[in-house]
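One chain is shown next in structure tokens, namely the form predicted on its own.
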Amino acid sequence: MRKWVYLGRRLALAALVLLSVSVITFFISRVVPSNPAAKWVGPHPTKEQIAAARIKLGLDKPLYAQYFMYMSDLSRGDFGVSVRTHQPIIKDLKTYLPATLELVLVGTIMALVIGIPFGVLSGAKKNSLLDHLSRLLAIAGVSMPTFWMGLLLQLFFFGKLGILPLGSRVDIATTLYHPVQQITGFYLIDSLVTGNLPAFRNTLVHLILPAFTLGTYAIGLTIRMTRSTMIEVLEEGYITAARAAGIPERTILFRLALKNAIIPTLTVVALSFVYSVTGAILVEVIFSWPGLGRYVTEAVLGVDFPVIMAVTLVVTVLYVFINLSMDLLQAFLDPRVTLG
């Protein structure tokens, strides 16, 4: 019974957060000096055209009425229309959001695959050469600017070695001869499901550099968090007892100790996932990746507030959902955690 009360309370809090974000973004969009009606009409608009556009967009109504109209549309899954492209924003999100999520997911998987083993071994061999190298890698991953990392990788793997593409999601030849059939918007999944192996391989190759660039921050966090929690866990009594019983060190590290040390790491990685969604702007620009970052960048430059508000709400939903999921997962993995 307690878990359902906790879940209901967290869902109510999540709804309150989303409502607050919608109110803040809506009123900021109305306070910042701009003229959406003029942008809707296009270059060199007349006064009559602007007046007609204000009526069409509902800008002639009181502010509270505009907000209720916006929330009514939002409850039906309608994010409005872009004032620059005149396209429904939900249609654009279905195109750009999967591209960014695929990039972030691959970067997060890289962070787990690289960061957890390094963190475990670094914690187990404290102050060794491996520990110093792991800590150096972690510091570099956290502190190095994303755009600088991306440019260095492009210069080395594309410019020097010529083994990885410079950017984009797939190359032109794949688009022409092996186009990806859109099902989920995730090219890796869609190409694999439809048996389009050339597109799958090409998508995977194009993902390596931008995903690693985006995941370097999460890799550094994963190494540091796993190392610190492993050092604490390895000092527990049950670890000493396991070693005295002759259990292999590999089993102790990766089965007994890691089970308890992994919980804070998963929480940090989950939060860095949402951070990567918002921080993908520079990576997508550098690698010409057609994702949410480039989309919202163009919206900011064009003062396209409906798009900015939609992207803000989407990112907020992701943050709230992942934060709630990690709290529930932590309670499931660690019986010491109570759902109070």
Contents of the next structure:
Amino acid sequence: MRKWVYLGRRLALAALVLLSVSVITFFISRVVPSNPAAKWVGPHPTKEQIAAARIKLGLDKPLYAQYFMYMSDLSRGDFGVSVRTHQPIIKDLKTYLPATLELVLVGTIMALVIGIPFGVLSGAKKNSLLDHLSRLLAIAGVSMPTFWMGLLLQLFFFGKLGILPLGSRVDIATTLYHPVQQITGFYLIDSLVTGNLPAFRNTLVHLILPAFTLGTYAIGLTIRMTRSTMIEVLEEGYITAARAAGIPERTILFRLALKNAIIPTLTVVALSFVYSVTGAILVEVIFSWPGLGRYVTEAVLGVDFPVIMAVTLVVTVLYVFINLSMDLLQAFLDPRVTLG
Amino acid sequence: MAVAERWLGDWARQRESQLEEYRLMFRAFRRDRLAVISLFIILLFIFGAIFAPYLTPYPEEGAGSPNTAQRFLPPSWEHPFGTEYLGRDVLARVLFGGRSSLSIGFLVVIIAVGIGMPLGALAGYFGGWLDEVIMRITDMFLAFPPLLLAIAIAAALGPSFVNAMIAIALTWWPWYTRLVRAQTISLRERSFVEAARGMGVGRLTIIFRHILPNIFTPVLVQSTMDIGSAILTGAAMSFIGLGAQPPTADWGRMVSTGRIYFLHQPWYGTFPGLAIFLVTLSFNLLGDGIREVIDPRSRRAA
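Okay, that's the form predicted on its own, but what's the structure of the form predicted together with its partner chain?
Let us now look at the entire complex, which starts with that chain.
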């Protein structure tokens, strides 16, 4: 019963947050001294053109009326139109959002695959050389400016070795001879289900550097979290009992201990997944990745407020949703979590 | 009167044990070699930023004037970090760039503490509807993805150093409100606060004279760790073009311009990026060191 009350409370709070997010993004875009109507018309606008654009964009109405128009458009999935390209924003979001999510997902998987083994081993062998090394790796990972690391990786793997591409999602040659059929927008999935293996391989090769760059922060976090929970879990009685029973150390570490140590790690990784969505902004710029991040930075430079606000809104909804589901999952799975 | 004397005695004893604890902490800190080295590196960068004009033979270039006759010279004795696309000495630019990059880190944290600390103390001490209102606003700000909110605010205010600083600080203060509120609630019912209350000390005086000084240590630890991330965020903002504007030197901006020439003239983008990395790393290691010295719980896990 208490769980359902908690669920209701959290959902109500999330709804309130989303509502205020829409108000905040709307007002940030309206208090700006920039002139969206002039931007809409293009270079060297006449007074009449601007006045016509103001009416067309609804800028002549009072603020609250503009907000209601904005919200009723939103509820129909209409994010408005980019003032620079005059393209409907929803159309752009449909191609950019999956691109960003694919990058972030692969980056997070990389973080888990690299971070957990390092964390387990350094937690098991406290103060060993490996432990010091992975602690340093962890703290370096969270201190690294991602955009700078991306450049160094490009310089080495593209400039010096020439084995990995500089950026973008697929080669031009691949788009010409083996075009990816758009189904989900995730190139790895789309190319695989259509049996387009050359495109699959090409996508994978293009993902390595940006996903790793994006994952650095999460790798550091995963190592730190796994290490500290492993240290705690390994001190518990059932581990001593397992050791006394002669169960091999590898089974103890990776099966028995990790099972309990992994819950806090996964929580942190889920949080860093959301963090990565914003981290992708910088990575996408470096690797010319056609995702939300590059979309929003171009909008920032072009003072394209409808686009900035649409991206802020979409990512915030994602952020709220993941946070909420992680909290709920934890509350329902872990009886020690007190509901408040 | 007797009550006041007893209270003063308590206070003196507490003060004494507090000083003893600080001495122990200092000794423990000195033993953490990484933290000491980090502190040294941070001081070195601050020194370099303050005395930049006297440390480089090219102070005009560091301040922004171009020298197009000497474009893209690779690192050498005259130019240890090489020169960039306008012929300016990269070392001079990195020294000068420390001014905006380091100060954004410190200022963001100072503003965030300045907003977050009093709000957290008020919410924690008074409770009730005031607590409810402050904390719901806090939740609202925490619901946004931080970097994106900062970008949206800075884009709305227009690109400049001050606006980037304001935008980042606006995404940062809620964390301090939470921290200080929790600490205040735990201190609210302690005997020295109750004694002060019994002596008729006003409520605001209690908060600012008796409670906040006792919260200083955890806030200090948190802010040391945060300066590193604030510098990193500031660099990210100016990398996008939302920070200090040219001709002011700025590390994030330098990496952003250096990106264009990176494959052939990598030194231009490498050194400012290295500076960001080293400073952030040092602040994180220093914060870790201070926390381990102060918080016995994390000492066990280390």
